[in-house]
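Listed next as structure tokens is one chain, alone, in the form predicted on its own.
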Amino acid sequence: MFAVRAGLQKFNIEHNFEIESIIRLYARWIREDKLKVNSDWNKDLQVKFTVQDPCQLVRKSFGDPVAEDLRYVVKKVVGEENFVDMHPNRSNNYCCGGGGGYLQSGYTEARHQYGKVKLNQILATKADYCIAPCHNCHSQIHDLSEHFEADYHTVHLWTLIALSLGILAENEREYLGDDLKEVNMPGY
């Protein structure tokens, strides 16, 4: 998304389409009652969630409006009372250390050391889960939790949306902890 937008701007390429984030669409669909998510599954469990603001999505592309939509969606899915924000956040959030090809660079030890800033930020929230809407962020944050034996799980935003809708299949629950493995199982 960022590369396409930057390329169009840099080379002044005319185009007749708009680039949009799926997170903005989720928020719109929830507001329009087209995506009927529900946080009731977490009322009694009170599992706590925090969210990673991806650099490419927030700082480099859509700014704080997409970060606000991200929080809106998360709160609708897990319950506002179960959301714990990182500090700093939104456009000022720390990079996870896995983007821009660094995840595949082979400098694993350096990536882990850089990622400790994000790790400590997540741990400070005391959240059970870190929602990572970006695949690179998800992989890095998950790897940090395993490498440093941290006590949190990493989950994609769509996984929680599907869980809240009651459509998350058994084989799609790989990154969920035991506390959520059986929650809202579909009855098909």
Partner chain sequence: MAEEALKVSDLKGEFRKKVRELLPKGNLDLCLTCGTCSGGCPATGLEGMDPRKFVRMVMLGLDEEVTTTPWVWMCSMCQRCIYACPMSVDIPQMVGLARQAWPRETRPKGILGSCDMALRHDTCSAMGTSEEDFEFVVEDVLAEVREEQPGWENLEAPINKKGAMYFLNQNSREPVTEPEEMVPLWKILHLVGADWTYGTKGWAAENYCMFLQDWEAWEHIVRVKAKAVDDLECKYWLNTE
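Having seen the form predicted on its own, please provide the structure of the form predicted in complex with the partner chain.
Coming up is the bare chain, nothing alongside it.
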């Protein structure tokens, strides 16, 4: 997103569209009751979630308001009492170390070292899952958990929205742990 937004500006590229983030739309659709999510599935389970604020989306593009939208969606989906924020957060959040081409750079040891800050932030929340609504973040945070043998899972936001709606099929649960592999399965 940032590459396009910054590129349009830097190279003076004329265009007739606006840039939008699906995170803002999720929040709007839930507020408008078009997306009827709820957290009943997690009422008894009490699975804990934290969320990564992607730098490209929050600090570098839409700022704190989109971070609030992100939290609004997450809390609706997993239950407010099951959301644990990491610190610092929102525009002041630490980069996970997946950005800037890091994952492709070949500097793997440095990337893991860099990622320790994020790892410790996540571990401090004691959350079972880290929601990473950005692909680079998802890859890096997933890799950090494996490399440092932390036992949190890393999930996309759409996975949890679909889980909450009872429309997440069995083969769409790749990133869920055993605790959620069969929860709220579609009724067919």
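Positions refer to the first chain, counted from 1. Rigid core: the largest C-alpha set superposing within 1.5 Å between the two forms. Here the structure is a predicted model, which is why all the values come from computation and not from measurement.
Engineer: Could you check whether the CA atom of residue 171 moves 2 Å or more between the two forms, using the rigid core for the fit?
Structural biologist: No: residue 171 shifts by under 2 Å between the two forms.
Engineer: To one decimal place, what C-alpha displacement in Å is found for residue 14 between the two forms with the rigid core superposed?
Structural biologist: A shift of 3.9 Å.
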